[in-house]
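Just one chain follows, in the form predicted on its own, and it is written as structure tokens.
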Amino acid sequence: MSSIEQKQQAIEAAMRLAPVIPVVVIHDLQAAVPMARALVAGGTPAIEVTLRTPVALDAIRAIAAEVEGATVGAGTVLGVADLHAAQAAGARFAVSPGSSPRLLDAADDSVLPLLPGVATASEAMALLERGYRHLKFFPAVPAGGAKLLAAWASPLPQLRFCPTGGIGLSSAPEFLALSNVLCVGGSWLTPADKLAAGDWAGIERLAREAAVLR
């Protein structure tokens, strides 16, 4: 089995852990561990911590070290340095909003599985040529939503997606009903007000709602 096939299997395993992968923006490092514990307790153990804040890498490091049952990944991976930093912090997977030749080359040489983003059939085909069968569909709703993914299912049957962007509790089932969708990504499980208030019980409730969507 090739390296890309092994990493694709790892990405698939993370995508199948729950119907929703929480997409998290962490501003307060102290919130990272209790937030992740709440998400795991609620049944959403694959957690994408976006690299959009100064504490994001430290948050990944803390979750990886301290939260049993969590599969923590790094989101908003935009380049080679982000990929290497995510791996060093203990991330189990990386997610990018798109892809570039340099990022894909670096991913080939890294042990960290990458879930690259696509918004068009041409982008999806280009990644399929490089061995990627599991992709992020981003931004899901603005790019065409569930109807576009449904249209891709027949001509691109090899591909499975994690649509992210503009999806909420009420719209997630439409995506999850598609044969080529394994999970969705969503920020609604960790709203900024609950993170700021330390409302871990509230976040666990949102995770429980998400965990039974399929």
The other form holds:
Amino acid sequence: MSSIEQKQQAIEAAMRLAPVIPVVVIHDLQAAVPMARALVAGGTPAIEVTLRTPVALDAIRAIAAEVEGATVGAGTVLGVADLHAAQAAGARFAVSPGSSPRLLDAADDSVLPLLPGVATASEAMALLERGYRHLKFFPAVPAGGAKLLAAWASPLPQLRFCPTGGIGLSSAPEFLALSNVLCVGGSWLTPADKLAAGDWAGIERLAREAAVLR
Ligand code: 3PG
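Swap state to the form predicted together with 3-phosphoglyceric acid (3PG) from the form predicted on its own:
After this comes the whole thing, all chains and molecules, with the earlier chain placed first.
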């Protein structure tokens, strides 16, 4: 078992790899490795594969085994079984849209660092009590956007965020300019049409644009 502090350091390292963590919904397992290679080549090596499709765990397994330089995580981790499956597949971190006491208890007993989502100060405080200093802010734009995160910086100075949800290339900079933001998450780097077409060069271009946002 790793301590919460060791896991916080690991999640911080993943959050600092690039200004953007691509959030991926993958339907075709064959796309996983070339997509991840394109994201790494473009400069966004921390990749969140959401557990929303039947092939997601196999995609994580393939990326972890075959893509040098990638730090692959599992997203949409909703419960204990998801957390355990993500770890078994080789994920290096887990992301959840919110948190539950059972999920947090399981994360305490797991080596896998968890980045749990929050949308209120009370949720953030509850996680701080459990040792979490790195949080996802979700859904970032509907929940209050950069203004809300800026307002948390003074009363909650220990916390660092990965805002995700509704952010794109043009709105990412206002989040990345905040002192309490290490990176943002977003699905715009891996659009469904480019994934379906196997447009890896196009995905690499989107990653390159994102990689220099800060
Ligand atoms: C999601 O819910 O898929 C993630 O939060 C990404 O959101 P986005 O599609 O708005 O980038």
